[in-house]
Number of protein chains: 2
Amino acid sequence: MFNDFQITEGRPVYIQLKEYLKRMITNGHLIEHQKLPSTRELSSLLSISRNTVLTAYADLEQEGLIYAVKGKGNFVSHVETFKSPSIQLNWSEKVNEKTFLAEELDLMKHRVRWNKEMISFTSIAPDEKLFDVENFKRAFLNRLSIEGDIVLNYGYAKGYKPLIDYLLHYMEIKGVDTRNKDILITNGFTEGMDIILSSFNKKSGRVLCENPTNDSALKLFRLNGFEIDGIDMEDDGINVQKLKSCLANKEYDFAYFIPSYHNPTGIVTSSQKRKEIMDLFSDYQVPIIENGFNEELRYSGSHLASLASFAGQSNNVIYISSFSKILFPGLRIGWILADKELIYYLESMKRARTIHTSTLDQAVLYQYLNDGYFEKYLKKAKSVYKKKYELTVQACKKYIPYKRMTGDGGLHLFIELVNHIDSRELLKKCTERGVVFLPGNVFHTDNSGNHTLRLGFSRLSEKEIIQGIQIIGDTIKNHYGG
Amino acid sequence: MFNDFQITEGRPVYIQLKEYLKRMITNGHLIEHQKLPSTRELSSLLSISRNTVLTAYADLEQEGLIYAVKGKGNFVSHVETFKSPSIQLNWSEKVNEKTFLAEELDLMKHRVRWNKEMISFTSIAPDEKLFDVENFKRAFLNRLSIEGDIVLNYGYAKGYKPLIDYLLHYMEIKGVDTRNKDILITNGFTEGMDIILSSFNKKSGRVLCENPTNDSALKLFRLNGFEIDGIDMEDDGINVQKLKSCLANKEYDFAYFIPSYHNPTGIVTSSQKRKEIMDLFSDYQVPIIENGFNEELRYSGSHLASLASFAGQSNNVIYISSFSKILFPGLRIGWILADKELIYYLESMKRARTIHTSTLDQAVLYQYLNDGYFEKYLKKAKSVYKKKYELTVQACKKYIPYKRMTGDGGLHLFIELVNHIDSRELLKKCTERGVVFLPGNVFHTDNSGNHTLRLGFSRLSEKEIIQGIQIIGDTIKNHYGG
């Protein structure tokens, strides 16, 4: 007894050995009224300081584990063995369908597997080696001397209000009239997205969205039983034509688009069709959720206004985004700007399934954008992720049969292979040679896209976006010719 | 023109100056090929550096909104200001029944003004004044030093690692055999409650709980459309022999018990009352959400095992629990502790909806946790909130009077007025009087404990504890008679 009793680093011995202790009386290994080991002893056995025996003891004695007896030493409490007569109850009956369609739509868990030796194209995630982890502690060590104690007491479902007013003035700068709107913070764009599609009316059940489109969008899309309507991608944006006709047929209880850096083709829609779109949806009063997926990430080029910028006073556009995919995506915050009557209700539904979002996270973000640091990050970034698209773009010229190829910045392009080649089939193949990709299909509105695929560089190394470019390149050669 | 720039403290000024200057522009205040004025001249105008100007008037240029001539200055690109024809969306319309209930069910939304001043017993959120942010800070710090890109970067559904063995760990050493069992994290207890009602089949749609019980269960039962059956309160637990009837004659989805420091009366399951539970369920075969709710902040009495332990083997609990009533409810970080099939399908769900849980969050909270720094808060803050606890019943017993007083411990009591005082009517006399608290009807399945009320007193001072019970007692003779 007592020699299996390991001591682990950086955590104080009294309680692993109080825990040791408290797991042998609650498993029945130590029984009621046996005798502990003298402080003495058990210090000398276990080659630790008596003092810590003695902490340990005084806090089982404390939980109602042990109790001493003077001049007779420390003895086992009655503790409650009991187990109840073993049941197993099958799970999967118990779980409903929108579950089954959770885990089957669960691309974390249906994509082919990688090992970190691979080169995976499949991330869009920023490059955890450009975090600028120093200015992030700062702005942490910053906001907990002002309101240390109120950043960890509970805070208010609509988001901490020095976040919410930053964001509202953030957007003030785009262009955008905050007038009779309202900011939600929210646990990343994916809580965002989720919550409106739960909160609407389904009066068509039907959605419009581009297609492709970014497949979290898709799957909420399905799990709140959405039918949808995807519409082609033109080079400038949505195929306006079709988008017409659509809304002229059908009803439609909302349209979902991401004008800027679009997920997964990397389309910037131009600043015509932009207008285009807003003036179709003023005609038709079916509201837009614009993704604002990375706009902040644009390499070159005139400034484009959002959607949500060209409603001007309009009611009409809910307006999602984060930082994530540039700046934190550990941290899952992001907003939504939208008529203040809707945010009204959304908070309320926000309140009942996660009562508020992380107010230390909240917290620091704001001190990290309010002290400059995410300007200055934002810079260091832009570069890096310029050399890395431009690479990208020649490697993909050099190596790669395409028919089309997508992608004015961010963080990824988007691929059409020639000859119908299938991407998944691809995929195949060159996860064996060592590279792996996500296949266009996935983010395709109705089984199409099968000979798409998408390419995120931005936690590759100019070595290794070179180097998988020219594996896949010569995938194709070697399977499908030259 | 340039005379409303206004400079805020903390954050740099050229980004002030840029972002004072894109506002202009995007607003259409600045129009296109207006010309600048120079840097010298604006340095001086707005008395701050020429370099200020400088690194601003670059910022705008690479952003696309400004562009500069040589030898004769910057002036304003094109930006589109096009705004399309304004329409206001009804939005009340737009949301559904669902979202209606959750606005009227937001007891934050509807309850009872009052403002610092008064002196409040609703909350039961920690003391944030007891708040070790020292050691907190240490922890973020530490952790980060470990791993600070890792920790920023995006994460998995389930949580982070040293997070899940840790709480596998501390589960085991409360008795619980976590083999074939399995943890996910969730944004605090009420994502972790409503990922698992909305992945429930509905076979019955009904639901076994106490009665009262907390408002936030009760808020996502309704939301998630479960009939309720509440069961009565005894001191030692729920009325076993109504539970035994209602198991025989109703199909239950499954049954939701808050065994320690039942919320809101206060009162602790005894040892007996679990065994029975837990052997009832056995037969039943009816699964069961426990709620781990405080079962830290045990002040004195025998260790009680928790309903998962008493499981043993058997995979029928699921534990839902956190730290935030403890620790810091900022964070919103929970855990669900469920058979392995199940947490499997709930991995999927969390995805879909939120992606994971705030990486950093759960990183300085195993950091706290490890490093040994809850151990000693929990002992400091025991001793705190049981001398207020001890106030707290000592001036009831002295002013108020009651007809059932109830709560072993934790943060607040549970009263039932005499003479069937209505306790929503007493609110509104007390406020009045500066001292507000929860009416106890808000935690009852079936519209009765209109005459009882709950105290949270954990984060008023003794002095106000004292003189907020007085005014209730005041109140009541006042108005109902000594």
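Since we're looking at a predicted model, the values are computed, not measured. Positions refer to the first chain, counted from 1. Note that the rigid core is defined as the largest set of C-alphas that superpose within 1.5 Å between two forms. First, how it differs from the form predicted alone.
- A movement of the C-alpha atom of residue 13 reaching 2 angstroms or beyond is seen between these two forms when the two forms are aligned on their rigid core.
- In this overlay on the rigid core, residue 52 has a C-alpha that sits 2 Å or more away from its partner position between these two forms.
- Core-superposed comparison between these two forms: CA of residue 43 displaced by 2 Å or more.
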Contents of the next structure:
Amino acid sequence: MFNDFQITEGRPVYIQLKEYLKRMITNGHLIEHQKLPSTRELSSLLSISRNTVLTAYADLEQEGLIYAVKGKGNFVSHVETFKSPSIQLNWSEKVNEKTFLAEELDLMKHRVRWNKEMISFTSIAPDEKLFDVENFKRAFLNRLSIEGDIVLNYGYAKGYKPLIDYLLHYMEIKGVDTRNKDILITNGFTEGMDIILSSFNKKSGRVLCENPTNDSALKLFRLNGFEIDGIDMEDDGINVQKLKSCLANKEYDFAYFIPSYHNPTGIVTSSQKRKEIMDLFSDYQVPIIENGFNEELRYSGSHLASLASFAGQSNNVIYISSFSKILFPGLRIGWILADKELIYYLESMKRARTIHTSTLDQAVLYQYLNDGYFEKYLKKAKSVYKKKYELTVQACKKYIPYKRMTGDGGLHLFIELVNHIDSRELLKKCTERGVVFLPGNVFHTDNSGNHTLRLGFSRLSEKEIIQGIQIIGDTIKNHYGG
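Starting from the form predicted in complex with another copy of the chain shown above, please give the structure in the form predicted alone.
Here we give the lone chain, stripped of any partners or molecules.
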């Protein structure tokens, strides 16, 4: 007995011993009133210090799992180990249709499997090699020393006030009129969108958006039972004439737009079209949800105001954003900027669902932003990503026979292949050669886009970018000609 105890590096040994003995007791391997080895015997048997055994025994006694008899040693206490008869429920009969739909729409489960040795263009997450870990540590220690007793306790559903104030100022600098506006902190973009959709009064049950669009948003629209009308994208943004036609002929509960570095096309909607969009939606009194996706990753051209900025004092734009695609996605912190009355209601929905976003994470992010680290990090990140962006564009022009390529910045490009080549078939062939990407139809509202694909380059080295794109191009030429 006890010869199967294995020590794992990096954890206190006394905890490992305590858990090992606890498991043996609760599983019935050590029975009631059984005498345990003395601390000296067990330390010798397991080649660990006697103090380690003493500490483990003390903790087990405190938990009521063992008892000590003076002069005789330690014994196993009475522990109920009765197990009920084994049953096996069929959980596929217990979950609802919404759950089945979520599983069906789960790209992480159903996309082509890949391993770390492969070149993956699937991600548009930031490159972890750029993470400003040292300054994040400083921010963490600074905030903890200032108010550790507060940020480690429960927080508020609306969010950590210093971060809210910082973000209101941040949005004001972007040109947004923040009068009568407020902010709700969320667990990233996805929770923000889900809270909004769960709070809306569904009248028409229809949503307008760009086609293609963010696959996470599409999934949430479908899970919440909305019909989706997607409007084709032109090189300078959504087709406004088709947008006008839709608004004139149907009723919509809201519209969803990504005007800057659109996911997946990378297109930046022109200033003229942004004005036309705002004028249209003012006329029709339809709310707009704006995804402020990657607005910071502008490599060239002039700054374009967000739709929230164009709105002025109007309250019809709900702006959702996060720093996940540029800073630290592991924090999962996003925000909703909207009319104060709407935030008042969304706060209650947030509280009902998750109580609040991690106060510690919010506080550390606030400290990091407030100390000016973000501006320095952003300059470095933009320099690296700009180089990767330009390299990806050049490699695509050189190796991939495409009909159309879009992407004005950000962390990805969108390719429309020549001769209507099926991107899923192409993906299977490229996977065999160690390269993966995302087929474009997952972003389309109408199951179209079978001849498109998205290339995310943010987490790849320059060598991997060139090599991967060359393999995609060679695979097209070898199997489809061109």
